[in-house]
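The chain below stands alone and is given as structure tokens, in the form predicted alone.
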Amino acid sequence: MTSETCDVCVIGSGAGGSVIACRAAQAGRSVVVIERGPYLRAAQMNDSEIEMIPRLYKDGGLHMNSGLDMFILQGTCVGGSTTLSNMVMMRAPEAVLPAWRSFGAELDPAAMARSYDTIERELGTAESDPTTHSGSTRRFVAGARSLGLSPRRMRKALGACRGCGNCNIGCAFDTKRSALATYVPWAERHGARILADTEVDRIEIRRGRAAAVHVRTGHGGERSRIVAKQFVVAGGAINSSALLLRSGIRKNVGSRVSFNAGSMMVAEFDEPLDGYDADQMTWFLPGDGFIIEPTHNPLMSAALTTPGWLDEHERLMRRQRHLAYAGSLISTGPTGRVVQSPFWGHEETRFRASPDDVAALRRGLKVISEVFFAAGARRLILPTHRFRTIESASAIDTIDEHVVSTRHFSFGSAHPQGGNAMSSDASVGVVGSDFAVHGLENLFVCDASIFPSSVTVNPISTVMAIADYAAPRILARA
């Protein structure tokens, strides 16, 4: 087996890792990232969606919850989610932090508030650009204007956007400002080396430190040890988690995860609106326990969220061109779990939506409708398993009979949080407010694993924001 040695090695390319490999590299550190995925350039990208989904995607897109009542959506590529992502630059609401150092996560909300600011410098963070956003968008800001609602553009760092509408596909016109176009080409040019389709094993543990990472490479799968003085975890939520379990290190790790999920409710117009040839995503609506983002997918994308079967599905189908879409996005309860699981020999994610989740879930889907029919809909469609329309005002209150449990709708989550959560109390978190694994000195973790709930809104900027914040505090550590 061969080894390398470095000064710090990051397993994970995406939001956290990028960013903590960038300012390592930039402080003169060398610096070893280890991504499972591909690293494709925009070059190597187009707007095809069944060659670029299973080469970016975990799994090809199809994770799942143990229950099988809940799509997973993660990238698996050099760039991590923030290549697939729409970049929304969205801050934690005031109440987070507040909240985490209620759970002894003790984060400097004046130093949050640089970290913040300095990332949205560094990626040129803008409102969307008008002249980007969709038909399908616009009639739905213009229709809950016109019920004295507040919509308001979204913050992202989405460069000299073209609006193709395949931000989830990669960017094949390298303007999107995702980690794969700023952070991890900055870190490569102060020396980080990039290992790509690298699976981590586990990572080796001595004396109370964590010696070596054990790495297969390629499709043949060389194995090889990466020693060094300090390790990085940040393979996001899910990944971080079933690597501490697998290298033994099992205290608290796995527990309260969460999710910002949701639903999809779909609205037919008369009049053509053509909203998936524009950014997919430009505008949101705040609620009571909710978020209504109205966006639109690339067509093989919108055919998997677009209810219905075989004839029904097929007239909608056709109907692409008049239809709109938008999401109700509600952050549920930390109660999930990540565990090895005991029969497919790999981690399985364990979470139920409840009862309070769904219900915060209609309330979005009740508003969506009444937004859509003030815009002109002639009718809607349930996010629902069994084909069930709304086919006037009146009738949105059928939700509430229909939208009961996940096992009946669609639901799904893009943005999983928690489980290694932040705690200086190490008898109920994983990492302490220095971002190092309890007991262990060298061994830190930074990505979305650590939130002790969920951020309640698009978490990549958070992510960067606190790794930004954590990375000084890790190096003075070595």
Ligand SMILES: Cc1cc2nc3c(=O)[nH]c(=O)nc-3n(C[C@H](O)[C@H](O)[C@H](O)COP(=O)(O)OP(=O)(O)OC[C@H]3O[C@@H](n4cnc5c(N)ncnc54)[C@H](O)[C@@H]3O)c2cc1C
Given for the second form:
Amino acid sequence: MTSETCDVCVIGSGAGGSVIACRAAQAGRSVVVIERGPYLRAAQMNDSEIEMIPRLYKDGGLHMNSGLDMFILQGTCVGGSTTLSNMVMMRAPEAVLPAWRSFGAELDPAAMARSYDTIERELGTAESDPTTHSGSTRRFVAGARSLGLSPRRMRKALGACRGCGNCNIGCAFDTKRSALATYVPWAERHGARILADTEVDRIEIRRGRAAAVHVRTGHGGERSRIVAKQFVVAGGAINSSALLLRSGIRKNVGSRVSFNAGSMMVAEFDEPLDGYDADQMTWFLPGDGFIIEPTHNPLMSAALTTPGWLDEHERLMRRQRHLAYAGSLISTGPTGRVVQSPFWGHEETRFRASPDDVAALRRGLKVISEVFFAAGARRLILPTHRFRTIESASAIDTIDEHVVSTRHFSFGSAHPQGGNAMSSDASVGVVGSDFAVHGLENLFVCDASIFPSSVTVNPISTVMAIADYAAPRILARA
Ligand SMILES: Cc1cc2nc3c(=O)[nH]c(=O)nc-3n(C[C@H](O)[C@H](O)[C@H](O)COP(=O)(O)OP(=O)(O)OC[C@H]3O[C@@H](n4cnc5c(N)ncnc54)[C@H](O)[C@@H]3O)c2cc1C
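For comparison with the form predicted alone, please write out the form predicted in complex with the ligand.
Every chain and every other molecule in the complex is listed next, the one we just looked at coming first.
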């Protein structure tokens, strides 16, 4: 088995890992980043979902919870989930850091604010560009305003975006400011080595320290061992917990998994809105326990999120130009759990949406319905597996009857969080406020898995800001 040595070994090249790797390389450390997915440059990307989704997503986009009533989307490629993201940049709402602090995650708020500033500046974060707003989103915004609601423009890091609407399958135009286009190449420029198509199987622990990681590369599964002074696990929620469990680190690991999760409502209009022909996501509407995000997926993904079976589904897909979509996004409680499956030999994500989660989701779906009817929609289609429509605003309350159990409607998340919660109290947390795994002084975790509870908004900005905050603190421990 071959072996190589470095100062800092980062596992995962997504939002957390890329920033840590970049800062460590800028500080003159020798850095190796291990990424189990492929290194696909913009020039190798295209607008074919059939080609891109299996190459970029974990389990080809088919990862589910163990109850099979929630899909969970994550990236498996250099840049991690940021490569597939819309680069919506939202800071944690004011209540979040104090709530985390009361769990024992002592992140200095002033230093965190500076890290948010740094990340936003480096990525060129700005309000979404009006020239890329879709026809369907404009209608949603007009409908919301006519009801006296206050939708807000998203802040995004998209560079000179052309509004092709394909953010979720990469960025063939190389404008999106994902980690793939920013912190990863910036880290490389300072000497970091990216080992793509390479998976960390386990972390070797010896005498209270991480000694090495054992990796497999490529289809042949060639095995090697990487020795480092410091290791930073940044494989993302679920994956990072799975890796710690596989490495025999079990205390509190896998618990407190939460999600921003949601369902999509579809509205049919008489006139064409061409929602797909623009940036997918540019406005949002905050609500009571939910956020509404009008959006539009590329065609194949739209087919998966558009309800109906056979002829009904085909008819709706042929009406794509006339459809508008909006998601009701809720943040769940930290009730999920990652376990190592004795049957399958890999991790399982155990999570069931609570009645409160579903009630918040319904509230959001009702607001979406009111907004779309106010915007002139002819009818609405519920996210239920049985095809159900709402033909007028007076029937919106039927949502209460039909959206009750996640077994009966489509529900999913692209924002898993937690599993390795941060708390200085080792009896409840996995990492301390210094990002080190309790009891292992040179093994750190820095990704969405350390959130003690859901950040309640889109997480990239917070994951990156936390990594920027963590980097000097971790490097100072070498
Ligand atoms: C389609 C989609 C759109 C999104 N859009 C937005 C958005 O617009 N705004 C927003 O705020 N959030 C968005 N998100 C969520 C956001 O991208 C994630 O919350 C964030 O990237 C999480 O950062 P992370 O570092 O924890 O993990 P990731 O960014 O997922 O990176 C983890 C990386 O580690 C690798 N890895 C895991 N285990 C191993 C291992 N054992 N060995 C080697 N490598 C490993 C994975 O392959 C992956 O590349 C989106 C997510 C998806 C899927």
